[in-house]
Every structure is written in structure tokens, then in C-alpha cells.
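Starting off, we have a lone chain in the form predicted alone, written out as C-alpha cells.
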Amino acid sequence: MAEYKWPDAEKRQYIGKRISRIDGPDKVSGRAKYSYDINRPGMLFGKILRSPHAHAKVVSIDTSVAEKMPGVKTVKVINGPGYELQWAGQEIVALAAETESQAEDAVRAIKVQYEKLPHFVNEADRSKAPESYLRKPNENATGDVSKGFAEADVTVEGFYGNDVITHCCLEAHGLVTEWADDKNVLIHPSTQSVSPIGPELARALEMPASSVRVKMDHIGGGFGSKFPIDIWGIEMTKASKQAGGKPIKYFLDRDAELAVAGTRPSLYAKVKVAAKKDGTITAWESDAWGSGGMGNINGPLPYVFSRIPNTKTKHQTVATNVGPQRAWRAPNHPQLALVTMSAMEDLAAKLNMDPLDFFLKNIELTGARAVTYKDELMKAAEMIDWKKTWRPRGEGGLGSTKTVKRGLGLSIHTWQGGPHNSDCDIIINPDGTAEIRIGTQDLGVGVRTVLNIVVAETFGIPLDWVKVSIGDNRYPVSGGSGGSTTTGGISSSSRRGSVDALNLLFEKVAPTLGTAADKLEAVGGKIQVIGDPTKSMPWKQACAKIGVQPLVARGKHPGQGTLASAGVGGCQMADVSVDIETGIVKMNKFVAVQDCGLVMDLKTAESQVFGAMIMGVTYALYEEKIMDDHSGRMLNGNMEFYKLAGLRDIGEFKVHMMTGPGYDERGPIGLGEPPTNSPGAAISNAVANAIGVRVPTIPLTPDRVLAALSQAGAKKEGRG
């Protein structure tokens, strides 16, 4: 029986060093190709007509006009006549066309009547929502909250909250759609999912899984939004088979793309918690509310710190009539962490104490991390040189000027991550080269590179002998990439398919070495009797022993043995400046220490960190989905006014990543989601220490800076 486990350290050829993207090359010039890319012979081009409303009924709806107009060739009703739209951006008629501009002429010429309905769009104050909006709340109590409150020297009371953002993918939702003949669809997707995706478009036609092809290379961005078929991929599936089978191009346009394409929910919350003189933790209490539209939101409070003896929390979801929510890189994570932090650290600022000992002092209340997480914000506190620069709430840290205030703010987060099911093939040919096919693909975490190291590690031999195939559901089937469960499922499936797949080759090899096949080893370009490097085999002679055809092992994830966990840590800090007489901030240094157990590629984990701490920033500072309550619309559907970050707006990143023991032996566990979850906080609160007083909501744009000081001025003044 094959034993599986990871090479040890000193063994280690490609694991945990630094290695760049095999993909690379391609993307940054532009030979990677995307599903947006694919343009088909004949192809004709969808559009769908949306709802103008927020919230209304369809009264009647007329496509003869738009049916009889040049090149279109297929009109179908969505949401006819009696249906109830709930958000602006709902689907109700989608055509196809010889030119995308027939296409949009023929959407401008459907009439559509509508009786247009009451609409709610603004959840930050509950109080203004109709009571058939509010959903019933879930609360929760531990230990005697009453009694933590009184036995606390000082409380604090705040709210916090962040409001509902978008994906903002760069490669839009959509895709390439054409059958083959009547039974048989192939479809090019922007999806996280190429396994699944296939059967779920089987079931919305009512067909075998087997008749649905998936086929893309690469994704521009998902973070979450593409999971599923979505109702244009199957809209337009039967356009094209209706059009006689002629592939259709449909991508949603930028303003449906930022409409319809998914959400990141809203969170608020009314907080109160106390602590002791010395900073002991007593009590914790919460009244949360949030929306992600017609969905449901929900979360532990308080966030990581979940051993407060005393709490009693109450969240309610709050529909609006708005696009509805999806997974957004760590759901729910980065609004829990902005709630949680900002409240410790406004309790450590009533207390005078320095927010990294308030933290270090209550860690045990974080549970079995508590030993990791003090030993990253030790790490972290050195990299930003917290103990020189931090300076007490208000007084502005170091190099503050009289209008520029300095502040530094820091926050902790965690993920499970754990492994999603994953199978794959791995191929060894006659000629010495090796292949793995596998139904994944690279939603930016460097699955390509990762499965590139695999497979080579376990040969022995260079990077380029292994060709990586992904992104086809022919492939074995493996799990949709998100939930940061991507590395963790491929890794452990590629190793013991490899593992079995060397296995079968040193059985071709043993007799000529004159040994038994489980006294081999491949190490170095060759095959060797383990430890004995004079009586050996090059690699690429020792496959010409498998004769014509290929040997091939399926590897799998779960399997006998443990390959990867679950379960991780990580801190970030924030050093900022901000403009009291403009209200803008400027990030002036980022550093962010995280533990993800083995270290697959070093390089590609700290792009990974870097790549959530720039999406942290763009969605601490600058991104609003803003709702009209006149319309019910979204006013900044574009790339003008919805705004994102801008090199020049990130300041200085620094990573570390925590391995070595204690980390290596837990196996690969997903990195992509848990460094997107503290920035919101630890910018928040460094934004609070710099100016004096918090700004309550995020994002941290001008306009909420100046009126948070302009309160805090009248009340200083006594007019507020």
C-alpha cells in the first residue's frame, strides 16, 4: 500500500519555494485566452432586456416589432405577463441577433407595461423598512451578560457597519454558447465551476449531464459571483438551439454586470462591550442587521474573539428590492471583522491602553489559534514598527503635521479553508513527460503552478517535463474553485495520483535495477535504488521501459492519508495619514502576517496576500454599491463612479507568511479568502487613531471622514 505524505523539508525541491506562475507569460501577453475572447463562425450575439423597476409587475409585454426587425433570430419571453420583478436589472425578454447592435436595437423596440410597486433599497437604517421587509431575528446568549456589564470598570458603546458592495469582475459574466446537434451543447463559461456547471445546465434543459460540454481557459476574476449557470447561460443555451444551434456570444454589459452579477452584503450592528481596568474582557452584547438583498445574511458575533464568557447577540436580515447577494471572497468574514475589531479597539482606547496589548491581553478568548495569532501580531507589530510609531487615540503618531494626521490600526481574522473533493489523472508517456488533467480551474490562486509542483516534486524532474491541463469537464471531476478549498482538494488529489502513477513505473523499472519496485525512489531527473545514486536510471529512459502506451493513475482527495487541514490565522496592520481639512486618506503602509499550513509556492501565497490586502484598501476606502430610494436603481453603475483602488492609492505592502513547524505538518490549507477579511477593520482603526473618533461606517470616503469630525466638534462644543 502507497504510503501518502509530503516530502520532508530537506527533501524538497519545488514546495515552499519561490516559483513563478507558469501561466504567466501568457497572461501578460496576452496569448492566455478568456471565455470573452471566444468568437465562433456564424456566431450571433444575446441581449436581454431588464427591468427598469425596482419592484413591479408585468402587465404585458410586445416583441413583434423587435421579432421582425434585421438579424434578429431568436426573441424569448423570460418573465412574462403577471410576474413580479424585485429588483431593477431582473430579466424579462432575451433575443440573440447577427450583430450586437441588432441586438440592442431589437431590446430598445420591446414594449413592455409595468405596474410599478413600493421598493425598499437602503437598509442602514432599519427603522425606515416596511415590516413585511424585516425578517425574524435569530438571537443567541452565553453566560450572564448583566452581570459581565456590572462587573465592568469601563463600557463602550458604538456602531459599525459597512454597506453592500459588487464583484466588479473584469471578464463579465457570460458566455459562448453553441450545440453541436440537437442532443449535445458546448459551452465556453466565465466560471469557478467546471465540473458542476455542466450538470446544472443538464437540469435547467432537461438533459443528460453527459450532453453538456465545458471548455475555458482562463477567468478574469470571480471572487466568488461565478459559481453558477445563472440564468443567461441557460436563456441563451435555448436561443442557440432555437437559432438552429448558431453559437451565441452573451456577456453582461458593465452596468448589468455591477446590477445583477452578485453582492457582497451589508452589515450594522449596534455594539456594547465592557472590560476590566486591566483590560480583562466581561461582557459583549450586539444588535446586527445587514441585507444581501431578497437573500439571507447571517454571522457569529462577536468575530474570533468568541470565548467572552458573557454575550447576547440578535442578528436580523433586512430584505431590499436589490440584485441578490453571492459569495464574495470570504462571505460574511470581512463585515464580522470590521463590527468585532473596531469595537476592541474603541474599548482599548477608553481604557488607554495600546490596542495591541488589549488584544494580547484577551487572546486566549480566540480559542485554539490564540498561540498563532500572538505570535502574527508580534510578527506583524515588528514589520510596521508599531511600538515606535503607534501614539494614543487623537494625538496623532508620529510625523503627524497640524491638518495630516498619522494613525495605526490592526486587526485579526480567521478561515477554514478547508479541501473540496477533487479527482484527477496523472500521465506518465514513453518520452518522459508527464501530464495531469483535472476538472479545476486557476480563479487567480496559481492552481497551475501549484499542480505544476506537485507532479514534478513527486517525479523528481524539471517544472517544464509536466504539462498541467485544466478548465474541461471531460477532465476528472473536481470540486468548484472557491472557499479557498481549491489548494488544499488539488494538491492532495495530484500527490497520491502521482505517487501511485511513480509507483506503477518503478514496477517497470525494478527487475533492470535488480531490485524490488518499493526500493526506489525518483529523485534528481532519475530513478535509483533509495539512497544509492550508482545504481540508477535516468528519468527519460526508465518511461521508455512503459512501451506504447501511457501509464496513467487517478488520484483523489479525500484518500487514505492526511495531505491537508483546515483552519487559519492572520493579522494585518495599517499606518495611514488623513487630511482633516479634506477628509481623505492616504494609506501610507500594509503589512499582513498569515499562516496557510504548507507553503505550496511562496511566491504565489504572497501574491495572494497581496492581491486581498489591494482589494481590502479599494473596499475599505472607495467602493459603494449606492441605491436611488427615488428609482430603486443603482446610481454608479460604471467604472467611472464606482470606484477602486489606483496603484497609487495602496501605499506599502509587506508580507510574511508563517511555515517551518508548526505550520508545515497541517498540509496546504486555502489562502484565498482569509487575508480579505481585516482590512476594512484595520484601516477603520487606524483611520480612528490618527483623526480621534471613529467613522462608523465604511467605506472611509471624504464626505463620512469630515462629518465624523464635524460631529465629534459639535459635541465637543456642546451643540451636538
The other form holds:
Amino acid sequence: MAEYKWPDAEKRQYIGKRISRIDGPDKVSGRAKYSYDINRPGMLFGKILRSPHAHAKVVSIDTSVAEKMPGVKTVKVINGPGYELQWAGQEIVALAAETESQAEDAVRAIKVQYEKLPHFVNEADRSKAPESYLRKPNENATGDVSKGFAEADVTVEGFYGNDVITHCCLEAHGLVTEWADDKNVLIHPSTQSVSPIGPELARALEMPASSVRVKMDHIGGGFGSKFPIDIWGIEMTKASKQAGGKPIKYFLDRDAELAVAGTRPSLYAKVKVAAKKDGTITAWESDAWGSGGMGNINGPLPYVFSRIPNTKTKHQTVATNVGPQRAWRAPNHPQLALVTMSAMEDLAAKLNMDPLDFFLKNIELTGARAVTYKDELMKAAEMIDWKKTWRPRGEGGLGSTKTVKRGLGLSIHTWQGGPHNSDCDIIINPDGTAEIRIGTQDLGVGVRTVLNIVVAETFGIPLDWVKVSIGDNRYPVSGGSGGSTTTGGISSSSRRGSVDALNLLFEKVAPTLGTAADKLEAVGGKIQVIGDPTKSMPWKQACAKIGVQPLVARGKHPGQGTLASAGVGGCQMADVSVDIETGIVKMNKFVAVQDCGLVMDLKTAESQVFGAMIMGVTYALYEEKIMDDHSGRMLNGNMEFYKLAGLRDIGEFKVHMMTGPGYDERGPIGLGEPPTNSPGAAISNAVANAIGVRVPTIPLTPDRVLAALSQAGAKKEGRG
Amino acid sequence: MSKSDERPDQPGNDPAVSRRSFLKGSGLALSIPLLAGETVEAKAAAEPAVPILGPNKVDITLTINGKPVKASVEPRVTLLDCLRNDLDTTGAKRVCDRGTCGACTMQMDGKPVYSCTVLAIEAQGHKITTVESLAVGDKLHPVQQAFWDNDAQQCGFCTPGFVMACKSLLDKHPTPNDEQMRLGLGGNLCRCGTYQGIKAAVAQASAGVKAMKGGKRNG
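Form predicted alone done; form predicted in complex with the partner chain now:
Full assembly next; the chain just shown is listed first.
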């Protein structure tokens, strides 16, 4: 029986090294074909008429003019008269035409009558929500919260909030769909879910799952929003059939992408937290609410500091007439981190304690990962020179001027990131080339490269002798890329499959080398007797022993041997400057310390953390889905006013990956999500430290910074 | 040095009509008859200030990466959409479609443009350079090599636009300072967060311009 484990550190040729991603040349040259780039002969362009109202009943629809317009091939009502629309942007009519312009013209020619109904789109002020929009709260308690507060010397009360944001994937949601014949569909979707999305479409179309072929080479961002086939995927596939099976390209226009393709739910909370003079936290009480649409949001508070002895929490979902929520890179964690870490920093400030000392004092309240957090906090403090730079809140950090104040802030976070189920086929060809086939997708994290590394490492051969084939639902089934589960799942299955394939090869070679298969190893492009390079055979020569038919082994996760695990911690510290006359926050420096078990590729792992931090700066300072109370529509459904950070907004970034003993033996753990949890909290804390007052809600836009300063000034002067 | 010749949102000082100026012009033309009545309308029709094209498709010839290419497009079609939909040249991406994100950056007569703000008909007579022209076979352009070496990409959807913006920046400023980088690359957005890698790529490509040394792929 093969022993499934990762090679020891001194024997690793590729694992943990800095390997450039194998699809890099395709991406930098424009050769990489995303689904949005697929052009098929005779292809039509789909468009969808969307609701202009946040809440309305469809009274009548007249598509007669549109149907007769030049180039229009199909027109189909999705939600007809009597249908109650729940958000602006909801689908009403789908059509397809020969050119995109013709399709746009036809959409404009459709006449719809609506009966407008009352809507509610801004939940930050819960008191304005209609009664029917308020869901029953979840309430939990541990210990005796009254006793906890009574024991404390210092108590702070605060309000903290995160507004709704969207995913803003650069490749919009959509697909190219066509009927290969009257029973079989071929789709090129932009999806995080190559294996599961075919059966989902088949179910919707009431056809056999085996009739849907899914192909996708590259995806231009997903961040949690691209799992389902979506109503447009279903309707455009139906439209393709109506058009005689012709391919239809449908991708959301930017305004629709921002309005309906997913939101990150908001979270607002009133928090009361208390501690003894020495910093020991005694009690936590919170009343939280939030929404991302018509769904629910739940999440445990307090975040990470889960062992506070006395807690009382309430959480209420508030429905809104906004497009539906979807998983957004680490669902709920960034919001929960902001609320918790902000309250902790406020408490430290009131105690006149350095928050670093305060966090360390209470680190045992984080539970099993307390030692990891401690190590990470110490490392991050060293990277940002915390002790030298930090000053008590409102005193202005090192280098502050009369109008520009500097501050430091920190946060810690967690994420599970366990491996998902995954199957793969490992193929060794008689010519010495190898291939892995797996129904996974590369969201941009370097999945192809990780698979390449695992197979080449196991076989002891150059990276470019291995072909990586992904993005096809005809390959063995692997999970969707969500929850940071992919790297763990695919590394684990590809290692098992590679080990099994290698053992099959050893069986073929052993007689020639005069030994038993279990006495062989693959090292440096050769198969040799373990520890004896004199009894060896070059890899290619060994593969010639296979015969004419390739060797194939199926790798699976879960399976034998502990190759991947779950659960990571991380720490981030931000150094900001705030101009108190303009309210503009500028990043000076931002550091992250992160563990993810066994790092497969240090270069792409660091990129993941840098990327999460940059995305974090964006949601902390700029991003906001602004909904208009009056019309119920999104006001900034474009990239001019839905702001993302640019290259010059990020300041100096540093990343340190925790590796080596204590980390490596846990096997790979997903990394995409954890480092995106802390930025909002760390940056908000840094701003509070700089200007002396808490800006309660992120994004920390200039108007909010100035409002917080103004309110604090008014209070000081006795006007508030 | 003016900002207009650095920012990739307009075709430089060239008189070529952008979509923005086209729309502005259309609005003015429409307003004249409404204000002045039929006499002016008739005069305008008799003596058009600009040639009237469309609304149906017109045949055009574009010079893409040094080669003349024919297409038939409605006058309202952008250069970006013409390349992507009619000529299957899809390296440049459509993201914001209104001159904000830079994913569709190309060069027009050597200067960076957002190709979603240029009409295909107005790109005639100009030299259009797309990302597809940079790599020769397996040999990457130094800017592309620098992007690869420094992992200045994740999902990669913004990457071709960034590569073109970066090439344009280095064409003009081989060793750009911070302000030049801000102007040259500040008009491109990435959602995955690859700016750290892009900054490193600019540094490598910039050094490479001077030293003409190959990049280090792994290490």
C-alpha cells in the first residue's frame, strides 16, 4: 500500500519554491481565451431587459416591435404580467440578435407597464425598515454577561458598520451557449464551478446531465459570485434552442454586473465590551443587523476572541429590495472582523493600553490558535516597526503634522479553508510525458501551477514534461472553487494519483533494475533503487517499458493519508496618514503575516496575500454600493463611481508567510480568503489611532472621516 | 509636459474622434434643428460639416499590428468591439466600457488609448497596436516577461491592458519616476490586487531597458 505523504523539506524540488505560474505567458500575451473571448461561427448576442424599479408588479409587456427589428432572432419573456419584481435589475425579457447593437436596440423597443410597490434599500438605519422586512433575531448567550460587566473597570460602547459592496468581477458574469445538436448543449461559462454547473443547467432545462458539456479555460475573477448557472445562463440556452441551436454570447453589461451579480452583505452592530484595569476582557454584548438583499446573514460575534467568558449576542437580518447576496471572498469574516477588532481597539484606547499589548494579553481567548496568533503579531510588529511608531490614540503617530495625522492599527483573523472533494486522472505516456486531467478551474490563484508542481515533484521530472488539463466537465469531478477549498483538495488528489501512477511505473521497471517495485524511487529525472543512483534508469527510458498504452491512476480526496488540513490564523497591521482638512486616508504601509500550512508555490501564495490586502484597502477606503432611497436603484453602477484602488493607492506592502516546522506538516490549507478578513479592521483602527475618533462605518470615505471629526469636535465643545 | 499626452484615455493630441467627442458632437448636431427650425436643418443637410455615415454597416479598413484588415461595422461600434467581435482579436478586454478601467488599452499611433472610447470608423488611417503584437512566438516582450517573472497577474483579465499601458509608459519614459508611473498606469484597474507585482514588473522592465538583460523566471 502506497504511503501518501508530502516529501520531506530537504527533498522538495518544487514545493514551497518560487515558481512562475505556468499560464503566465498566455495571460501576458493576450492569448489566454476567457469565456468572454469565445467567438463562434454564426454567434448571436444576447441582451436582457431588466427592471427599472426596486419593487413592482409587471402589468403588461409588448415585445411586438422588438420581434420584428433587424437581426433579432429570439425574444422571450422571463417574468411576465403578474410577476412581482424584487429589485432593480431583475430580469424581464431575454432576446438575441445578430449584432450586439441590434440586440440593444431591440431591448429599448420593448414596452413594459409596471405597478410600482413600496421598496426599502438602505438598512443601515434599521428603524426605517418596514416591519415585514425585519426577520426574527437570533440570540445567544454564554456565562453571565451582567456579572461580566460588573467585574469590569472599563466599559466601552460603540457602533460599527460595513456597507454593502459588490464583487465587480472584471470579466462579467455570463456565458457562450449553443446546442451541438437537438439533444446536447455546449457552454463556455465564466464559472468557479466547472464540474457542478453542468448538472445544474441540465436540471433547469429538464434534460440529462450527460447532455451538457462545460468548457472553460480561464476565468476573469469570481470572488465567490460565480457558482450558479444563473437565470441568464438558463434563458440564453433556451434562446439558443429557439434560434436553431445557434451560439449566443451573453455577458452582463457593467451596470447589470454591479447591480445584480452579487453583493457582500452589510453588517452593523452596537457593541458593549468591558475589561479589568490590567486589560483582561470580561464581557461582550452586541446587537447586530445586516443584509445583502432578500437572504439571510449570520455570523458569530465576537470574532476570533470567541472565548470571552460572558457574552450576549443578537443578530437580525433585514431584508432589502437589492440584488441578492452571494459569497464574497470569506463570507461574513471581513464584516465580523471589523466589528470585533474595532471594539477591541476602542477598549484598549480607553484603557490607555497599546492595542498590541492588549491583544497579546487576551490572546488565549482566541482558543486553539493562540500560539500562532502570538507569533504572527510579534512578526508583524517587527515588520511595521510598531513599538517605535505607535503613539496613543489621538496623539498623532510618529511624523504627524498639524493637518496630516499618522496612525497604526491591527487586526487578527481566521478561516477554515479545508480541502474539498476532488478526483483526478494522472496519465504517464510511453514517451515520458505526463498529464493530469481534473475538473477544476483556475480562479487566478495558480491552480494549474500547483497541479504541475505536485505531479512533477512526485515524478522527479521537469515541470514542462507535465501537461495540466483543467476546465472541462469531462475530466474527473472536482469541487467548485469556494471557501478556499481548492488548493487543499486538488493537491491532495493529485499527490495520491501521482504516487499511484508512479507505483504502476515502478512495477514495469523493477524487473529490469533487478529489484522490487517498493525498493524504487523517482529522483532527478531517473527511476533508481532507493538511495543508489548507480542502479537507475532515465525517466523516459523507464516510461518506454509501459508499452503502447498509457498508465492511468485515479487520485482522490478524501483518501488515505493526511495530506491536507484546515484552519489558519493571520495578522495584519496598517500604517496610515489622514488629512484632517480633506478627510483623505492614505496608506503608508501595510503588512500581513499569514499561515496556510504547507506552501505549494511561495510566489503565487504571496501574490494571493498581496491581492487580498489590496482588495482590503479597496473595501476599507473606497467601495460602496450606493442605493438611492427614492428610486431604489444603484447610483454608482459603473467603474467611475464604484471605486477600486489603483496602483498608486496602496503604499508599501509586505507579506510574510509562516512556513517550516509547525506549519508544513499540516499540508496545504486554502489561502484565498483569510488575508482578506483583516484589512477593514486594521485600517479602521489605524485611522482611529491617527485622528483620535472612530469613523464608525467603512468605507472610510473623506465625508465620513470629516463627519466623525466634526462630531467629535462638537461633543468636545458641548454642542453634540 | 501636458497630461493629455500621458493619460491613456484619449488618442493623444491627434484629431481622431473619440466616442466621447463623437457623442458630444452628435448632441450638438441634433440640437440645431430643434432650436433654429427647418431652414437650418435643410442647410445642414445640404452642407454637412462632417461626412454622414450609417446608420447601416460601413466597410472599413484598419491597420492592426502593421497589417490592413477589413471589417464591416455600424458607425457606432467601438474599436474595441470591432476587434473583439468582428476580427476575433480578443487580447484587449471589455470591462467598464466607458474609459475608466484600462482593460482595453491599445496603442494608436504609438500612444495609449482606451479602445472603448474610440470608434472603429475613426481608427481608420491610424496605426493600431494591440497586445497580440508584442510576443513573437514563444519569445515574450520584456514587459510581458517582467509581468510573468513578478507574478503581476492573477485572474489575468486586466493583464493585457496593463501590459499595453506599461509598454506605453516605458516607450515614453524608459525609467519612470513615481509621478510618471501614476499618470501612465493610474488609469488601469485590477480587481484581484496585482499592483505589488506590477510595480515590481515596471522596475524589472525599466532596468531591462537599460541593461537589456533577460528576466529571472523562477527564483
